[in-house]
Amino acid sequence: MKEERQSQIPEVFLSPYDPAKHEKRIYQLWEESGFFNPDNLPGERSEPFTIVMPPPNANGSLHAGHGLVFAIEDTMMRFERMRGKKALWLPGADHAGFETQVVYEKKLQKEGRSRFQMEPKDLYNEIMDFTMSNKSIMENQIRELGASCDWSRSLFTLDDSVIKIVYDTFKKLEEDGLLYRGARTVNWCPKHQTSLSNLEVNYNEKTDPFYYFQYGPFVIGTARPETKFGDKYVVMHPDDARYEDFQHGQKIDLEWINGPIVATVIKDQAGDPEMGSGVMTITPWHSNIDFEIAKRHDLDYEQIIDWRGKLLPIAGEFDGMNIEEARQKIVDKLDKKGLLVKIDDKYDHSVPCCYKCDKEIEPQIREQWFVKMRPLADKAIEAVDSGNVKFVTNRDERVFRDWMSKIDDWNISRQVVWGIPIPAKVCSECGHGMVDLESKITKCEKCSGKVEKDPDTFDTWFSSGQWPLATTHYPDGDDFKQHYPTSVMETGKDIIFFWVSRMIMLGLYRTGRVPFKKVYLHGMVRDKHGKKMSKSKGNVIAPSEIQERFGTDALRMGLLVNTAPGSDMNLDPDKVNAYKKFANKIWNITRFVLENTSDMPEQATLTADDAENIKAKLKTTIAEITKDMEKDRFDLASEKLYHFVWSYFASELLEESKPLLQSGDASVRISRQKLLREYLITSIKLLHPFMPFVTETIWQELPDDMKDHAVLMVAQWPK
């Protein structure tokens, strides 16, 4: 009998689950379908649910926290695809700006050649050859991850529709008064020769000495003794009873470094009496701090350091010099004037360092386009307190007010070839920048000299900052009027100001509305020990590698288990080995219910016991997980799932079931056949958003009447 049970099961289930074997065809199923693509989506579907997908950089292969952003979004959609939603989640690549110009010179690095040896057209041809074959292998990563997303409406972030929303962004916040081009100190990388925003640097811990410098009657100490060769100002608080007798605008003649010179006493708030003697000498051309006092007293200031990091000639003999070469030169050439008070070899201090090369920034006066950002930072505010925007941790909402309420003008120029170019052109003589989208301006309005187009581009965040616009064809599309304001931003927590803060203010300046109604943030994705993972660590796990060990579903569950919104996770593969033995558990339940199963009436009717096993247990569990799927508890539904398959209907129903479908009252076998249909069609239901190649490719060797529809993707959410 057992055998002629087995012989009516199809083949496929005769030996193990292997994920290589069918997650290629099913996802070819899921594509041919044409059910990615809500306007193809069966039955009466009048609610949307929208996600924009977090576009992966098209420089190279998704990582870890990438495997991560699939399993949370793939799952939401699934989960509100199969409840009966217009589901649609908008994909995309970016061409990521600096950071992919950055990978592309350390290719040019070692093939002998450097950018700035290369005509800027040429360099950005090879790096767009470059991006689009990467992002052609992107893409195939993301659909080995199971991502239902509709490719029909994929966009890149340089294609012309992105672009034209983007300069049409930026000619309104010039129309509106919230653009500006002026000179402003500026965090200069001088490995890679541009400007970055404040959130790209980075703040090293480093201990470096503390100089103390007789300068005329004062003493003044400084880290940095190579920018003072034009200091010429000295300034102290006008309360600090010390300096009484020293009048604003005073001038005093003192030796410095190269010479005798003429300094002016500055009375500022700035200056703290609690810091050294209370006097300091300001460079107004390499501080922000310096420049705002120079500015507020309308001093003059002049370039010390060049921008390959170079001393320039106002130093003298050390004109030329690295300024790290120069910095012990300077010190010795002080101390044999007399003038080094002493060294405090144990000086502790944050660094500014460029977030990618981690080089020393260097602050730089420069002309370049600045945003205003208090008001559209002040909006943004709003639509939180509204509850327009829900943050689904109170964590990331406070985290986001407090920056928000602290935010600075945000400097969108850079001085890269691959990005966005700004449509502007710049005065040569005086600098002034005009906006121009046409290139008609021939002559600077202010002082009528030549003008030249700007050779900067955007900073890339500019530009992924109006994605939502983008995807959804902002203002005409038929995306833009049913799916924005969009249902969810998933993305990853350390990107909350990059891109998240900015794309609610650039979002609700264009539109008047949110971009999104609900903002989820995940954590990093640590090695199995807690620990970053990075290239010189030798820590780095690809998703790839997991996929072809243990299969993709295994390796979802492994990223999803235990892992709370706004936390970071440990990618453990041992732990993600145990869901590929889950895999092949729901693969052998499936083989022992079709197996006792095939001969079942299609009139089976259930025993009261059964009934009330089904109602106690199985619609509890159902009830269970759905409401944690609501609340974007997708870690505590999949452990639930687990634990419910495996304890439960595994370890306990089946072989509780087998003694019954043995029994020889008809009642008691049909009965507990179709309890077992019941567990097996809403277990595969449940775990389809987590784990869907698997439950896809059961779905496809169920019996027709099992099924209310042909592809599990589609079939309606157990209730």
Contents of the next structure:
Amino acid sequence: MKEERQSQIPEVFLSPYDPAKHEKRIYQLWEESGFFNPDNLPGERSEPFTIVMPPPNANGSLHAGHGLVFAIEDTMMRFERMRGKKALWLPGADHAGFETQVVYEKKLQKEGRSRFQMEPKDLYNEIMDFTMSNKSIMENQIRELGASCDWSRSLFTLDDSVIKIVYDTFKKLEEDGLLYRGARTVNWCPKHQTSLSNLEVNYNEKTDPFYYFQYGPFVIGTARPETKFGDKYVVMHPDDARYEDFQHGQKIDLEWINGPIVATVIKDQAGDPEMGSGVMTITPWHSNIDFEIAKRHDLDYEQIIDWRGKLLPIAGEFDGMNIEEARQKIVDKLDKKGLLVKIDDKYDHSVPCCYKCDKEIEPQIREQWFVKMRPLADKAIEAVDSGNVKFVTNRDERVFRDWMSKIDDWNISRQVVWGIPIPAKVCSECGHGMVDLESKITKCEKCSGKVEKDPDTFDTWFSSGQWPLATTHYPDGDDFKQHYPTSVMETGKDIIFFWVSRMIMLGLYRTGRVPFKKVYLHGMVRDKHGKKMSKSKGNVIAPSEIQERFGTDALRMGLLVNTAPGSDMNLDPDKVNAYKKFANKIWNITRFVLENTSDMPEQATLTADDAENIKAKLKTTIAEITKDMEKDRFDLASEKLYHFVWSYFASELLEESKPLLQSGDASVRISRQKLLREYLITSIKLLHPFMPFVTETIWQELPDDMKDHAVLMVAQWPK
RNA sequence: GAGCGAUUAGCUCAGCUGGUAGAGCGCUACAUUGACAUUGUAGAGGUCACAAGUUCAAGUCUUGUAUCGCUCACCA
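What I would like now is the form predicted together with the RNA, since the data block earlier showed the form predicted alone; can you produce it?
Following is the full complex, with the preceding chain placed first.
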């Protein structure tokens, strides 16, 4: 009897579900079906559903965080595709400017080379080769995660069409008076030899000595004696009674590090009477606050520290010395001169550091391109106010508004070769910058001086900020007409400022419309104890490793179940293993149902009891799951499905069916067969967005009369 | 300095609009040629951080306290 039944089911079900045996084949089936491309989808589909994929950096392998990105986005896509929408997921790869260059520099360092000994062109070409080979590895990993994106529309952030849009935006910003080139304080990394945006700077807690020096009649305090050579202005608050005898502009002769100097008294609101003695000297070239004061009073400023972190000739005998090395020597010298008042050893402060190398940032004045953010940010806030962009969590919306309300101008130029060149000329005489898309400008518009091509490249986020325009081919592309604004922007909450906010601002700026209607931000993926994954801690889990052990579906479920939107998730292999078992459970349910329903007649009717069961249990489950998914609660939907399938379908329904399937009453038996098939087909469909591989593998083995389409990916979502 | 979040079973976390607590792993006992050992059944284990308040009713709402974490800003 048993052998007889087994002979009627596909042989594949006789052994446990083995993901490695099916996943590749199934992805190929999808890709060859053409259904990743919305133009090929079956049936009439008018309503678009579009996601622009956050293009992964093409400089390495996918990490666990990417696993979460693709699990969430693919689930969204598959759900909406099955619901009959014109589903388009736009893939891409990011050249990731500075990020990639840093990765490549490390590689060069291992080989005993340095970018500073290379021709920029050679360096660029090497990084291009490196990126291209990583890109194809990465794209295969995206396929392995089951991503149902339209590869025929794939784009790279350095493609010509992308650069064209970026250049047009740059030009338009100039025309609209939103772009300027100016000498301003920038965050300079002495190691990487580039400026960084404020977002690329981390503040590290440090305890340093704090020095008090006699500066003429004043005592000044500083943690950075090495910057003090050029200090010839002494600043105090206008209302500070202790210094009311000193007049603004008053000259004072005093002895300083390298001999006598003339200091000038400046009264400015920035002087904080509470701080130390209430008096400070300023170093405008190496401090933003000091620079602001200098600008207010039209003071001189001079560079003290060079681009490599060494002292300049103004330092006299300290010329050419590293600042770390010079500090103590300068203090010693001032001490010998009797100018050292005291040293406070426990001064806690936070110092700005490069987010990549952790080396201290040296603020420097440098000519850079800046975008005026206020007008762009105001439009973005309006878009949120009017509900044109919605954040899935209120928390994200608050964070967004807060940052937007106090945004600074954006330094978009980088001294990095790996990126989109800035199409501009710079006057070698007056420093004036001119946007020059066609390279036609030969002399300065302002002073008729000689011009040179700007050697810098764009901040990678300036181009990424226009990614929704690029991927939909603004302004004439069909995808732009049909799919912009896109439906959801799903990405990590760590790049809300870097990327999400800039896309909203630049999208609004170019098109007058938001680039996406909804923002879903996921949290970070950590190790099973909630610790950040890092190579140094050795707790990094590669998605591929988990996929090999448990299968892709299990990884996806492990990432999604009970991970509330926006909250961090801890990836525990034991949890993933639970869903590996679950995949096998579905597999065996299918086996049971097929074994017991192969003789079901075509004309099967449900008994009243079974009809009632479907109405009360199956239909309500469909409704609940659908509702959760519509609210982007994939964490709840997946958990409910797990319990519905395992605790109810397998443990209860299947068990209670066993005697009924043996019933002498044919109508009872046949009804039960029909009910089980109904449950199976519905479960497989509901699970498909979450566990696409095992469900499609099963689907392909099911008899045709159970299916509404040959490919589950485009079958109809249950109602 | 400012903002945000968290605090629920041994561990890691859910609990969405308030109705006497759930999952995975772990633990204990029992079962076994059953669709499934990638198993089944049963079970132990929680004054839901603390305090006060609103309410017929609070893990869920309000306020405060403590601890942890994250983000932003910044100092001479």
